[in-house]
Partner chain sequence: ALVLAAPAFADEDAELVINGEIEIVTKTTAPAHLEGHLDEILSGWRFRSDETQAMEMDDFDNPGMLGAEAGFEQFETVMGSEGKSCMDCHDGVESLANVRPTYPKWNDDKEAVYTIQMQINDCLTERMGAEKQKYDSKTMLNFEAALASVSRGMPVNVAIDGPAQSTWEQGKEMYYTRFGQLDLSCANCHEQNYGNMIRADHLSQGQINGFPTYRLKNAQLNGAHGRFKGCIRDTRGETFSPGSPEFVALELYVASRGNGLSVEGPSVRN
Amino acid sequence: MKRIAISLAALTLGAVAAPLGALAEIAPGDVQFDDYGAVETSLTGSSGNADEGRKIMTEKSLGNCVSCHAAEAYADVPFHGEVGPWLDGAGSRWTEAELRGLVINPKKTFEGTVMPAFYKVDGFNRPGDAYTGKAAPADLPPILSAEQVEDVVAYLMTLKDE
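Take the sequence just shown and give its structure alone, in the form predicted in complex with the partner chain.
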């Protein structure tokens, strides 16, 4: 009887905690883009951490933006790609909402672009399980979490023209 009471309590707690967590975050399928691909609302409801954003952008296992984009701002990181434009000044060229939209799904801003969508979980052709070459799990996670997207946006906003 005691054991049942405890697991019931755990269940109830879980049931309450999950929707609360989900409410705070905008899921990939619920993102609202404007006509130009910008996303006004923060995915987490708060602003990101720019230092974390820099790490995410420059580390291969995270966003790995550096594989396509160079920037003076992270010149200390080796091997900058040339597939996308330099990112210095991105925070002056674009608004925060536009940058958020670009990271979530740049195809809404640049039709047919080579740049991948970092907060998107469906609509892919043969999606894989990260870099294993195997089929993706049914609940494929986005490449970056909501929090990581906000961190990246916060960092991009620091890349102002001198």
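Same protein, the form predicted on its own this time rather than the form predicted in complex with the partner chain?
The next block holds one chain only.
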């Protein structure tokens, strides 16, 4: 009887652990893009935090999206850029999967864009070591973490047309 209880406990724990493992973070090299650059699957297995996404987008030390993109939703943040499109209505123009793909690697959708890939670690042309003028010593980390990407996507989804 004791062995049966232990076996059932092990099976139960295994069943619980499997879904948790399925929620593991997707590494930059494992991201699956569709033919148009969209990424259907959340990098973290859950939705992001829109408030954190706004902070990431508007702080120069984080995503720094504000340097290229303007939006009425963060008009209180100074020095909006004019290189990228306005983000007002982004959540209406693009799906969550399309926005995720654009943040992860916009060149999968818009080949000639100057927007950086925020969740990419390889395939760069001559990456530098900060501002030293030397080559990078190893693979570069992504600009944003998987959680930060999901936070930015959650915030962009709030920017809907009225």
